[in-house]
Amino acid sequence: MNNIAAMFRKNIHQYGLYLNNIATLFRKNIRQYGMLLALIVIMLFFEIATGGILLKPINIDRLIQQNSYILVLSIGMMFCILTGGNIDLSVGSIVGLVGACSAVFSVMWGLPVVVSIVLALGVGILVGMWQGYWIAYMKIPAFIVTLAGLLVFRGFTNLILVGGQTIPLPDLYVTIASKTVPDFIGKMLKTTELGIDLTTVVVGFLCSIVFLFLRLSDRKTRIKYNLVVPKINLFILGAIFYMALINVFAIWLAMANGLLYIVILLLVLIIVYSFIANKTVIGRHVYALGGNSKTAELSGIKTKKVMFLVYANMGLLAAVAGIVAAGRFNSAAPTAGDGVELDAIAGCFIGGASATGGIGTIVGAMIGGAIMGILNNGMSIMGIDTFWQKVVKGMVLLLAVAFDVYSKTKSKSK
């Protein structure tokens, strides 16, 4: 007991200087941990308000379901965002439209599926060069060519399934958005019965595994480059909480349905993403032209280029969107997507980006778009009038931007 003490006597000033450095690291991202904050202490309400059924496997399944293609869109409206503030109204119209063509290129036509669906991905590059075209080259207002688009691809999905028909659509389209990956491992070892699919918990004990390796490998080459590294036991704790953070989620998923082929493609996008946001030229120009154009051009970045591929790049992630809403609602149908672009905008700005451009990540977008799935699912299990849901959901933006405005406002006066 007393030589416990005494370590702790000890150690304190270490540990001192470990509470001091993660107060550090929570002022610098302030925004982003408060974001994060504010989606567990949502996640607890919830809980606590739907008598547990929030955070129960099945419903996490669920809201994956529900949220994921809106969160796909979240990604590439972040660039948008990063842009200078601009906002793309058009990507439920694409939505709809991407759904309507994969209708017309697999059903009407009868082409191969995955035929079908990179043909509805060049519907989505296609209209998203249009409309950078007019966006960049002939500096058009992002919001008024998107609001054109808005209304030229909805007119389009509903001409397209003549007069408002549902088309259903193949099956590959409804494994994409639903299906899980079979638990071959189980079927293995005959453990299928239990209710758990051992291929998610495996898998994503590797993911974990590999994680820690990357994190490591970071860590290597910092030192390497003469950096300044965390304390080894404060790395050792970060890396434990995020290797345990990601084989819950592994479990739950298990103790749901399994791994969900849509949980994978999403993952792969936000990882991907992340990368060109962060470590590509062509994202830290997406960064700087935000910032601030000006200085952006004089310093030889090609701001039209850069603007031309966000907003194709928008449209490449709105037909993914597209195919994946298709899927989950098992057609094509002319109301599909409408109203979402603002759900997705909604989750950037929760998440931190910046009204005037050069801030946000797509994690934080994740993040906001999370808040937002969390409070529909919520208060619809709660039977909250959807009116009101709405009402909730404008009061969390709103709050959410006064918020970055006001701890901005008081960073500067610092």
Partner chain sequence: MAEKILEMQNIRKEFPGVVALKDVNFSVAKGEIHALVGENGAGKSTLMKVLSGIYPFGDYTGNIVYEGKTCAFTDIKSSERLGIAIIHQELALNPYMSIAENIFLGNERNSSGVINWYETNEKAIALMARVGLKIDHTTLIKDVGVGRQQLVEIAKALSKDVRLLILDEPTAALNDEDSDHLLSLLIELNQKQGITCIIISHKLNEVTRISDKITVIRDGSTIETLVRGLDEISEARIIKGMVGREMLDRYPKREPNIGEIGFEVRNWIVHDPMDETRVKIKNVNFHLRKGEIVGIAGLMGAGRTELAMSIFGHSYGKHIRGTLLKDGREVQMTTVSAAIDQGIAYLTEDRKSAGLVLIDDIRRNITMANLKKISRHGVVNMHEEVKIAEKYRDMLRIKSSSIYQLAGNLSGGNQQKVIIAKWLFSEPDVLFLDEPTRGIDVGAKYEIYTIINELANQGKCVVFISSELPEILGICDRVYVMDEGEFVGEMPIGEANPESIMRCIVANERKKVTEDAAAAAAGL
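The form predicted on its own is what I need now, so please give it after the form predicted in complex with its partner chain.
Excluded here are partners and other molecules; the one chain stands alone.
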């Protein structure tokens, strides 16, 4: 015991430094880590409250399918918010419109499914460009333009689906939204009778290795340019945590139905748009526009062009979400996407986006979207009335924005 006590006293200063480094890292990234901690707490709460149903593999699979198109919308919405706290109220209506156009292209006109999907994406881009023109070049507030879009595009959706009819769509739409990648590794090794999708497990492991490589590469680059990096001990702990999380998630999917195509699509979108936001000129311009639009314009940034591109991109991602939603419900319906814009907006703000723009990440939007999805799913499993569910979600959103305002006020007062 004396030896143990002596060793602890000898290293107490070092342990104190480690704890101080962790605390400093948390304070500097309080929005991101705070919301991640909130996500973990909410998951644990509903896991206990639902008697272990929430984190069952089959429910995780269902949760992803239910919220996938909202997460797609959240990626585009984050860019809108970054430009200065702007939002797009029309995305739910665009989701419905794209589904209706898909039905026209593939069912009524008999076009090949792939062509129909490409044309539907084109519709979304055109809609986004239309709204971007009024917002960027005519200087009409985004709130007004997209509120008008909410009404106009929902009206067109009902006109296209004459009489409010629901039209079934081809199988490819369903595959994108709900089907899984075949377990070709399990079939090759003849392990399919084990009840776990081996391909998903292998893909998860490979993703964790790629993640580690990217983290190491980023750390090396930051050191090269004399930027601040976490201590090696903290870096290793963080890498182990996230790699374990990736592999556990893959195993959970493998125990359910396997690797969903929509998960692959989401991962691609997250990686691509995170790269755009953090590593490209247009990404830096979006952040600069949200930070201070006057300064950004005086520094030579074409603010009108940036705003136009952000809303054109929102139209594209709303079209992707529309295709996923149509596949999820296996049909084009006049009510498709009704109200989903609220969950997408809430997910961004809960995930750390600033109400005044210039602050936010794609990963944060995904965390916020996951919180909204778990709230919906958990309260539904518990049988909580839908009216009370709205109360809870509204309060969570209010508290998230209040936290953002409080943290900004506190930082300014120092």
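Residue numbers count along the first chain shown, from 1. Computed from a prediction, not measured in an experiment: that's the story for all the values here. Basically, rigid core = biggest C-alpha set you can superpose within 1.5 Å across the two forms.
Visitor: Once the core is aligned, does G238 move its Cα by at least 2 Å between these two forms?
Guide: Result for G238: yes, a 2 Å-plus shift.
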